[in-house]
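Below, in structure tokens: the form predicted on its own, a single chain.
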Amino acid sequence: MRIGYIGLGKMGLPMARNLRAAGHELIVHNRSRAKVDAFAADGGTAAGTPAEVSSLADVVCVNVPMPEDSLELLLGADGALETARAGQLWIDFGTNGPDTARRCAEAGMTKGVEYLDAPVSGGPSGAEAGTLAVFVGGTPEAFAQGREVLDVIGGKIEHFGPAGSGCIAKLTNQMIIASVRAANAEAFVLAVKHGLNPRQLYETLMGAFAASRCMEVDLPNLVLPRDFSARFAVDLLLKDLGLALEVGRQSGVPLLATAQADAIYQEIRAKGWGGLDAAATFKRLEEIVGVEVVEPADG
């Protein structure tokens, strides 16, 4: 299959290298050249603009951080649907709102094109490993031709109904992490602060129904050895957060946890960290109350 891949960051560059390895021809683009030819020198083809890209692939692939950037690769100047043609099918995994995602279907089906939105969650690990949660929004027959692919970089693939159905899916789990790590860093600092092991806390909480993905992942990883350089950025779960908010206003639903986080990780951007991971609550709350949720000296 000929599959077009624009965006080769942290997640598309990885998931673009499995399809590659599962024997699909890739026609790569990105913003930064030097990661396209890296790319097409170990095997596909360099393209200048997403029209390029379309106007050469069965499938088209995007994966950029941003809503406006979908749309601007998709549908505008020397975009996708340019040289797009009847019986291609576009796939997005990007986190978007779900108003994106129904643009561009609409905007597909004027040339024949299927659309899926279908972001991702696991990481650049679960890229690497392929096994992300793919969250997809689409036509049955989309999903349908969309499998093939969806097969290479997913663990957990789930089609939630008709465009936008996976966006929606997607920032529900946004707005759980953003909440949980909030939750989690208040336990632990508390804790801290009382004179508790917060390894101790972490491997006896881990057996207990307080136990979370989230906990699982940053504790150890992040916050205990002092390591908050971005998996996943504030900057990106603000975005994502703010997509929620919109979402719960246009359908009259109450999201007041989601809004408290939201404070919680504007508070946290003001301060310069943006750019840090998402488990920067702690930080944050750290600073404020005097303490450090670290690795104990004794181990």
Second form
There are 2 protein chains.
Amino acid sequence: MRIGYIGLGKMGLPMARNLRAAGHELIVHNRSRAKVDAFAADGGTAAGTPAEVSSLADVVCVNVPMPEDSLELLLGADGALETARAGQLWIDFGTNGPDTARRCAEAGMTKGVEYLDAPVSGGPSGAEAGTLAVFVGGTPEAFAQGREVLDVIGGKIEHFGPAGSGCIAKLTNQMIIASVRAANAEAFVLAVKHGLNPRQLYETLMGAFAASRCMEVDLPNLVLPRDFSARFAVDLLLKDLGLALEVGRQSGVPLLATAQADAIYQEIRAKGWGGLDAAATFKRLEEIVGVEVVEPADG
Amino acid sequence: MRIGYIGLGKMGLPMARNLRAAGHELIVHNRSRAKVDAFAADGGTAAGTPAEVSSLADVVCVNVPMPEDSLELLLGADGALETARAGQLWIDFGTNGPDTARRCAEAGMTKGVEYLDAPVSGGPSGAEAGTLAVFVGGTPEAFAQGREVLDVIGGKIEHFGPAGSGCIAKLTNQMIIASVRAANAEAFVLAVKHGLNPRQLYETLMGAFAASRCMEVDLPNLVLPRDFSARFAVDLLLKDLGLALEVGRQSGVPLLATAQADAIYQEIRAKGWGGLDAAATFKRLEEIVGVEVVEPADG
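With the form predicted on its own already on screen, would you show the form predicted together with a further copy of the same chain?
First the chain shown before, then all remaining chains and molecules of the complex.
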């Protein structure tokens, strides 16, 4: 299959590589040309514009962080729509609002193009391993058409309903991880402030009802070793929280916990920590309180 | 060992039974006399007051929900302190504030009595199975002395530091489960409002970063089957959140997420749902939005 891939970032690059390794012909485009040439050097076609990608591909994948960039690459000047033809499929792996997904699906329909919103979860390591969770929205026909591509890049692939449903599903994940990380920081900073050993608390809470995947990942890998380099950055989480809050506002679902987490993350960004990992909720509260969630020197 | 047990409720009764089954001599007291007589009928001594319990026991266990009741039973009129003697150990299984724990420990010291705060997690089923997580605070001597009792009732027993440390550790668990349940409700109600299948979302999120023990327990057992009968009641969680917020206020740790969750649970109690399970965050938001997180009729 001829697969166009637009966006060779931390996620897109390993995903495109996996598709190439699975035997597909790749036509790639990226804002910075160097990544395109490097990719093509190992096999594949370099394209100068999304329209060029679209003119050569059966399936066009888009993988950029911001919804406005997805819109521009698909529907804008020199975008995929310009050269699209009936029977083509677009797959957007970015986490957008459902409005963006519906708008792209409708624009595609004018030329007989199918569209899937297919945001993923699992980070660069999941992208490399081809084990991403994929949250899919679109018509049953589009999902059937995209299945071969999705099976290469994902481990768990779930089709939730029409265009936009994948984005909603992904946003619920983001809402929860934001609130959980806000709560975890409060719990551990309070405990350390009162002299408790956070490693011992971590091991205990992971066996109790407070256990979560975020706690399991963040405490031993980021917080205790003091490594807040971004697996998933605050700036990107804030983009998702803004989309989730907008969906809630439009549909009359008041999201109090999400709004509180969003305010906490806005404070983190205001400190200049937007590029840190979303576990920076710990760093924020540690600074306020004047303690660090680290293992005691004598333990 | 002669073990006094004060408070034969949903948690205390199975814990006291396990201690009796382990071969200990039990001296029991409870506000309602019927439970005491029923327990004693199967073996053990019925006592009319905490002071009577204390006069006959090497270890006095207290297991009541409210801190003020712990204080009254240990330090009040006809309380355990009146007949306590040097070498005795008190173990308080209730979730109190650290101030209450320290006050009991200091009062006990005046008569040479050791004290452990030892709040538990795991619910009635964990109490019956003897697999509770136990969050312990107290001197190393008190912990060593209490170990034989704790090993009978608990599966994971962690000593966090001096008196009050067990309460702090337990409160961190409660803070987190409150925020997680608030966030989970927002995620699933938003998804259902937009037509997603909550069973499918549950299975997907449990494989993603949003996964948590609360989600794993609540969705299949309470929310989807519409059974909000209390495993752990909103009223009790609100008591714990009040204690946690007070600890935060006293020690200068601002707890924004916990405060938001507390406000949500106050709203739930104001609706008359204080006796429902803490998963009633779903019921609250479902009522506001006008949807239910149930499996679709056709699915």
